[in-house]
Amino acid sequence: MGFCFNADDCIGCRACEIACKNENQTPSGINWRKVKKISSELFLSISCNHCENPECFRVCPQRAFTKRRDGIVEIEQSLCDGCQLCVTSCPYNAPQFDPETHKVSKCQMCYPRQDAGLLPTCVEACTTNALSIVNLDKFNNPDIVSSLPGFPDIQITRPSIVFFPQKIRKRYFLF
């Protein structure tokens, strides 16, 4: 399971970011999903990518991270000692440190919603359907790519996300 992001459809409205914040009631300054403007016509909506080889999982001395059978990487906050090794090791800046609680939290792909048969709130809130969930083992589309400009290097962690790149836009002029 993983995210599928269509860069051509994202308009940067931040509905996914706001829906995530509302659903998870994250404190001020803690954003599990972020929309970044990469260029004048390209936005990226990024959260935890629930990587195949998650660095957060590997570096955590408290073993606070676990990975479910469906690929969702979870953090058990009661085990977190706030060392922030996961924060510095994640190339996607997914783990977020809360200076008030001295704990790290991150996107858990709305697994309680998914367990109830619902979509993650970011996917449900996407106004243009640029964000979706796919079964990466079965999803096969010749147009998908594993990375986009502005997305961190995927070599080490192998993130569970695929992309539809931007299409070259035709421009028409009236003379």
Second form
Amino acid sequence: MGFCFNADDCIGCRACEIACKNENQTPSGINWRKVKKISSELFLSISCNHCENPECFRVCPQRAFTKRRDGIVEIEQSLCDGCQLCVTSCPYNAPQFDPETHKVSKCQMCYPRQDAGLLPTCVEACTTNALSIVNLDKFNNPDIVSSLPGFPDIQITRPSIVFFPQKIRKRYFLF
Amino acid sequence: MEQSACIPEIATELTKASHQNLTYFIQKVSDLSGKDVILTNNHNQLITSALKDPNHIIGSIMAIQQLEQHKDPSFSLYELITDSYVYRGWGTVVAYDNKILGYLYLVDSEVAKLEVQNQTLMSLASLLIASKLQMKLEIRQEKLKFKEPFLFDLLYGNLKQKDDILEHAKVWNWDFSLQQSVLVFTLKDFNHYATDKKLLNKLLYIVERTVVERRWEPIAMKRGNQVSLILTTKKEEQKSLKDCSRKIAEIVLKEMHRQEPERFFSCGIGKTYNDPRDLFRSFQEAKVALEIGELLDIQVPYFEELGLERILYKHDTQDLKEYYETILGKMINYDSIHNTDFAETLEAYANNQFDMITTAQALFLHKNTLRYRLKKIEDILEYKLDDINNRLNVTAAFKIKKMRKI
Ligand code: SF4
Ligand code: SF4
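Next up, the form predicted in complex with the partner chain in place of the form predicted on its own?
Complete assembly follows, chain above in first position.
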């Protein structure tokens, strides 16, 4: 499973970010999903990308991470001792350290919702359908690209996300 | 009457023997028939044999030819050509539920006749063998069903108890109590179409075959565009795990290149761990090594040998550009203005461990010419190349360039 982000359709409304915060009741200052403005016309909505080669997972001394068969990278908070190695190793700033609990948390792709047959809450909340989830083993579309300007380097971790880039806009002039 | 009286005796003996393993059972068939016995699988590959002459040892069966059919069509006369001897004798199919599982042959020097008693013996024996082979097949299929999920869980850190892993691994006779490391092979530009999936199956087959040929356990898994292999140390193994992994990686890549010269396969090797709960780390490291190895053109990259490369790779690009500029900028400028290739010379010198002789050989230059060029490079760069710190800087700068960070 992976995310699919259509850059053309995202209007930067942050509905995904807010829905995530509500669903997961993350404390203030901790946002598992964040919407970034890259340029005047380009927004990116980024969370944990449940990478194929998760660096967070490799470096964690407590073996707190696992990758489920559907690809979701989970963190077992009870095992975390707050060393923050995962925080520094993730290129997408996905794992977030909570100084109160001294533990790290991150997007779990709403696996309890998915296990119950529902979509992740961010996907459901997206007003323009810019964000969706797809089965990357089967999803083949000639228009998709593996990265966009402003998205961090994908070479080592191989994030489970694909993008539809922005199309060159036609301009209409009103006389 | 006499015949029917001896059938129960054969039947009892055979049924009793069928509780033992196949080799014991075949030996029993040989004792009861007074003939040599050969059992093969459905591809006519040897499963086991019972031969009276101790000098006759069958390594493999090269060819089998049907000579004539018996009046009972379930028996035929065959010639079996093995790597050591040519046998002749009667054979019958071993089948379960109309599915052929193997062939049973009674061979001898005098084969003209198939005695009624041996005919009965073969029929009964083939029935008993069929149920044994079927049971083995079912166990194997059952094991296979659990193998992939187990390997997945192991490689993705889903198993947190060491004892559970060790216990579970025994199902396939895998021993994770000593050292182990992971190798990951990939096919570049993989797509999900059938041809590439077939290629991946071939890669898996070659990996497993290469490991089996070295009498190691093939603990391998295919996923997406990757084949992952776990190598475990054996107590009696002399060579280090690292040497064995390199050897296996090289053989597999060479074979894949020979068979599929148009496609590009690569391999990465993770660190060695003592605890199977850390196999996921070795797996991730192997994948990182593979990615960096592809960037730097290293054929079989080891994670632990890529320390500097990894640090550089993760570092901020702008910073790296400035560093590269500071270390080599003057020479790059000089080259572009004067149309010289000092950068190439220096890169070769760094790649050859700053050794004058090997660099001269690599560049087909006379040693004195190289010495002159290096002197000139030192003048341009305004630092000495025999200083260890400068050498480290030069090496790092060229690595940055190779990693396409510039
Ligand atoms: S995005 Fe970061 S936290 Fe998520 S799986 Fe990848 S490396 Fe780990
Ligand atoms: S902060 Fe927690 S989850 Fe992250 S590496 Fe350290 S122990 Fe593991």
